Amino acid sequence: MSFGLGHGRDLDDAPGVVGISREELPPLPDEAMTNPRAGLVDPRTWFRDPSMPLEIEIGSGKGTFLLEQAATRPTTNYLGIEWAREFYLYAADRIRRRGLPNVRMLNADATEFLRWRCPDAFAGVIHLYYSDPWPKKRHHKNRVVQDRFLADAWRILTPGGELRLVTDHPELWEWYEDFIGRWTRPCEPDAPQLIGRPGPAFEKRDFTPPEWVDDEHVIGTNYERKTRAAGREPRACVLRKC
């Protein structure tokens, strides 16, 4: 089975064709470390209708989330990104048995993504839920929120775009809230070093679900049922572009 662009297909004529491999992706040139602009790409080219708004969902697992969103907002795209390969096969395969235009699943680490490939201003909503908390604190490093990606998400964010958080992990929310607190803050002084420009970077604001999600569910997914019914409640706000 095969989950590619198909290499200049027309997407009209192949419904199927949902993923896109790391393989697929343009070398990233060796003129990038000193121009980060050469290596990038257009996402919004992988759609049947790239002038659709875009939206980025950050680990998507096995695809509930991009499912339902996708179906309820038919008029958006969605581009998932996933790590690991396994759940990327299996929910490009889902997505293409939902035979739904406007979702395209991309296999690949997603900070490096954003840093390297991503244009400026050209996605609304980056999706970041139930990222991998990575408890022990030696690998902290490797938690998606960090200085570094936030200043990423704001640049690819159009204007008053949101990054949305949900996690149910208590500690790694209080990492969440350490890093919000300081993009959020008129004085920050890692942003306008990062973002080329004074004031706050983000705009603390609360999180509204999604429609197609029942009142006792943030996000509506298996894993956020499973974890809920162990008595792990989430915790969710948005950060809004300034």
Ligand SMILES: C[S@@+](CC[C@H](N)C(=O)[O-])C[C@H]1O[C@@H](n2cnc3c(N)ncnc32)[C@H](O)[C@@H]1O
The other form holds:
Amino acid sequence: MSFGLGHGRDLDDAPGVVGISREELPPLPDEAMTNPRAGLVDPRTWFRDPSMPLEIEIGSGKGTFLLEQAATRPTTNYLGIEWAREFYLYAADRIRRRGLPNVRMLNADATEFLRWRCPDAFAGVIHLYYSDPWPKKRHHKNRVVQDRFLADAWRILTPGGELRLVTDHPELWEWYEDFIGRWTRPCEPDAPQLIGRPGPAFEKRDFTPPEWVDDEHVIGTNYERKTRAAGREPRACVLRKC
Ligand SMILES: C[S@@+](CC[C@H](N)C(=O)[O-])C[C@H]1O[C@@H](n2cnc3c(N)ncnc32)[C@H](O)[C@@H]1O
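Condition change, the form predicted on its own to the form predicted in complex with this ligand:
Below is the entire complex, every chain and molecule, led by the chain shown above.
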């Protein structure tokens, strides 16, 4: 079975096409080491209607969020990024069978993809739900949220764009709060500059669940359903690009 986008293929001629494998991205040129823009691609062109607004989900797992959200918002394009090949294939197959033209799945490390491949100000929302907590201290460097990631997220978001975060891991939430403290300030023009410096920043806002999620859940993904049944409480927030 093939999910591949294939270079030069016309999406209208390939209605079942959902996935983009690592191998289908053009090679990162050596020049990218000195010119970070040299390897950029435009993921908007991977969709049947590239003019629609685009949102990204990092770590899509089995793809439940993408399936529900894309069906509810057919005029928005959704790019799911999942580095585990078995989940990427599983999610791409579910999306293909539902026939959703506004979803694509990319098999890649999302942090590397944002850093080296994504153009400025092209995504309205980045969704990051139940990211792996990497509990051991020596593995903290593998967590998605880092200063480098927040700088890249800020760069690729459109003005007023949002990074939406949910986790039920208390220590990962503390990690998020530490970054949030350093990366947020009120966005209103007259507000005091709480972090005391100009430059990239977000405003922290409350998280509102999508309309298709039931009252028992915050985001209703597979992971959340499993861990809520085990009694774990989610924490959530939105970081809006100032
Ligand atoms: C705990 S699961 C949650 C999956 C899904 N968001 C949910 O709520 O059911 C975290 C997922 O993120 C993926 N992941 C972790 N780090 C990633 C990265 N840097 N790039 C892409 N996927 C990543 C993992 O493979 C895994 O499928």
